[in-house]
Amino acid sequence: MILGLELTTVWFILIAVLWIGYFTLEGFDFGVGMLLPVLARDETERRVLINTVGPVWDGNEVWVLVAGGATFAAFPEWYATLFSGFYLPLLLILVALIVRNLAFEYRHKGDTAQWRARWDAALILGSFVPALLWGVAFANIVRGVPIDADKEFTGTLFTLLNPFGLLGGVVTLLLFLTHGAMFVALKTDGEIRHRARALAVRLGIAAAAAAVVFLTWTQVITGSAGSSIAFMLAAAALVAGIGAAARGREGWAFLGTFVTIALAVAGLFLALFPDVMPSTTDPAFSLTTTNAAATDYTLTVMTWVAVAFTPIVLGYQTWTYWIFRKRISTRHIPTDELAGAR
């Protein structure tokens, strides 16, 4: 036990923290990718947008890898049921992430407009698909899916495409678009900065409307006192972020969407606990932090590993953001068409 908490609860919290880190950081990456054709007017401006996330996007993706690995090690039954039942959506997310990563790496290796346009399309699509499907997946995890007595998912792809799941996808899509626009406004200067700030306000209003409906629905289905507080604070943070963007306070605006996503994800995990994957077939078949967990020995070893290496990872990523903290604009982009776009 740690601070009076069972190791299973500790690892549930740690996995929640990993997903919070992933969505708050990779969320603006997805947003920037999707906004490429909206905010950029020419090749130079497209380079500016890509450069805002160029130094950090690959580090941000580490969070999802660690979250997946931690789930596999700490809750193997949860991992097995989740990845078998959600196989196709997760496969589509994986393919989209691969395509997106290739776009970052190969866009600048060709010198023709057609070459860059194709990789731009890959970047946009590779950002859109995960932004939508992660929301669908997490909405279904919290809502519950058909699981039998053998802990096997008995539904189909269409089981996941229910109104609640699709609304969850729309919410993450709009939140990531807003988060990305806030990040561009924070990281750039000149016309792109003003364009992004104005767009962030409009996107934020749409995201707020969708998020209120989704989070209220979640609270009605499976909410708790803790999740209701997290959801209300998330809504307040989003409103504050939109207000800050309208006043030209980009730093506070970005912090607002950052906190919004963090609290919303935290609220989903609070609504889920102590289940990790509820069963709509029979509540007795639900996977919980107890019946889906690994052995105490495994959790103990993992805990010591996490204590040793987590500060190193956090320190390195913080240092990266500090080094690349300055704004960029079109004047920082080389005029040579063969110059790197990252």
The other form holds:
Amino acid sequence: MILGLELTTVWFILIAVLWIGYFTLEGFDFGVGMLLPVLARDETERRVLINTVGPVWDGNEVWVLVAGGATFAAFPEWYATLFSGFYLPLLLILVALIVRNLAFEYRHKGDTAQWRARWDAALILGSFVPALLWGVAFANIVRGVPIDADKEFTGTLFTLLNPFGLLGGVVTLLLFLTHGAMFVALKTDGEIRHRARALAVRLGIAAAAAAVVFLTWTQVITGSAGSSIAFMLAAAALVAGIGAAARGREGWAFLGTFVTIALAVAGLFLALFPDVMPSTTDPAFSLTTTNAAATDYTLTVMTWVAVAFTPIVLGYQTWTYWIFRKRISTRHIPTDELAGAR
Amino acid sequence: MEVVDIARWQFGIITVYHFLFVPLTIGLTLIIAIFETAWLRTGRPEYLRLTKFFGKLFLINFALGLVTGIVQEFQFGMNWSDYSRFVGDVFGAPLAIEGLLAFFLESTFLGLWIFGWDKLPRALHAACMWIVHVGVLFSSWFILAANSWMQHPVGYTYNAENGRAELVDFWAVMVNKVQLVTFPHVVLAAYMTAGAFVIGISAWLYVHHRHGAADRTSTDPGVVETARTDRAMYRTAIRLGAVFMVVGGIGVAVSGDIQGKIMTEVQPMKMAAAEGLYETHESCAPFSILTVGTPDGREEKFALTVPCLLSYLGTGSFDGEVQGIDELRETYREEYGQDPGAAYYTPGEYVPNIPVTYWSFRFMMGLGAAGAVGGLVVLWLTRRRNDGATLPHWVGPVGIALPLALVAANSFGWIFTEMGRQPWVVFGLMTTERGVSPGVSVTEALISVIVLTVLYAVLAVVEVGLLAKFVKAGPEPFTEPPDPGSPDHDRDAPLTFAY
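Would you mind giving the form predicted in complex with its partner chain, to go alongside the form predicted on its own above?
Starting with the chain above, the whole complex follows.
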């Protein structure tokens, strides 16, 4: 027990925090990747866009690795059922992340336009696929999937492609696009900045429409009092963020989508609790924070490690964002083609 | 074909592939940190040129190590869900801690290092690479602790009620005796590999560097001088690489020797399999250097052996007893055949694939030793500070072969240690076939292994192409980097490095 909470609850919260960290951070770099062909007009502008996330995308992505590792350690049954059950979507996400990450590292190391165009395609598609599929996956986790008495997922790929799941995917896609546009507006200067801000408002309205439908639907099937509050606050933050963007307040606008994503994910986890993977076959087969959890001993060890090191991690990640706080514009892009390779 | 076979092939392919990049990452972070610190301390331009040159090669290599690492973390749950359920309580903790302690550190500070030339004071910039190296060591520690637990499970109890292994002593897992000797073995092998890489690339450039064609005929004092400085720089790099190779090599040999003794104690079948030793030798067991015989090693047509050496390797005494496969099979049958304890293994033969273990063990040691000899030869050839000297042309190919031999030696080491544990996935507790995901279909598993293998093959071509391109280009000429610590640093200048 910590602060009156069972350790299993503490770890449910910590895993929610890890996913919130992942979606709020990698969310915008997925958005930047997808917006490459929309916001950039030439090679220099493309490089401006890519360099807004250059120093941070890798650190952002670690959040999902730690979320995966923490789920493995704290809720082995959840990890086993989820990862073996959502097999093909996860494989697609893995392939997408691989080509996308290499696009960041290898794109500028070639000399031909064709080389860069191919890596651009990898970056765009590699950002699009996970932005969509993470939403599909989370919607299905919250809604419930067929799980048998042995805690095995008994559905197929098509079980996951239901209207609710697909809508979840559209919502994360639109939210990450908006979040990415807000980030570009905040981090660049010149024409791109204005283009990004205008686009962020339009994308934001579309994202808000889709999110309201999806979150209301979620609230109806499986919501709790806590999730309803989180969802309403998320909607309010999104409206505020769009408003701030429209008035040219880019910092507040980005904070708006950041909080929106954080609260929406928090709401999904609140709707999920105390299940971690509800079964549609029979509620008795559902995986819960108790029957999927590791032992108290393991959770205690992990809690000490998390308490000791999470503040340090948050400290240096925040510091990185501070170091790279300056806006980037076309004049910062070295003209020497080889500079990128140096 | 069953899911377990496909899943094993996938694990083998993607793990061996991942580990092609890991040793270089471990060793090069330290070497680059040393180069950059040397530049700060001495101000000599060649150290900065080497920092940037090897930094560039390192990043090309690191990118692939990183992305293939993501697959590693996911595939336990995807292909091995029953394994994950069984061991999650013990095995998941080091994995999660690795993420929190190591992955964040590596990724964040590497981002700072790559893009920080215009932002960070110089000393802090160099510190970033040191921190990355610390992160890499944390990472190695925790993942090897997890693997060592699979070789020699400690600090757990078996809970028959839920059929899981449960952690009771985290510290015991951290200081598992297999872990304590595996960690130095793997890390020092990585230092050795990175040393070989630096020696090999520098030796190749010494012979072929871009002024190489010009300087032999040119009398232009500028060209001659540049060629001379470059050679001096390559020689510096070769000598640092040599330190890594020699220190790493000695450490690998010593830790490997201790490992052999611990292995004989905790996994005697693996030692017997390494030698293809069927009969127990009560004393003076011979060490086989190579054998030509039937595929399972039952009958020898030709064998080259060193008398009594295996007894020494396994027990520390030339008179020590080394048990053979036949006797061990009986022992294992008695120990594990009667009471399976749980549904996690089926009584069977308990004998690994002998040709694979026998030959991977030999390739590991042989290639490692050959690499060490190659490194020493290059060191001997460059022993004199004689910057005008040319090296014989065969040094070029030797330079290329050096890191390849070491990387392959690392791979064979892992193939040996993992295949030698079979049929167990967790020694004595769970067999590999019981760990596979029951819900995954053959089609899904096939799609996965085919997609990943094809993708990895394409990426290997891209990576080799990029490495070749940047090696051929050689280190850039020296340019003074910005000094963000100084008051007149121009914060609006174009970035030193941009994607």
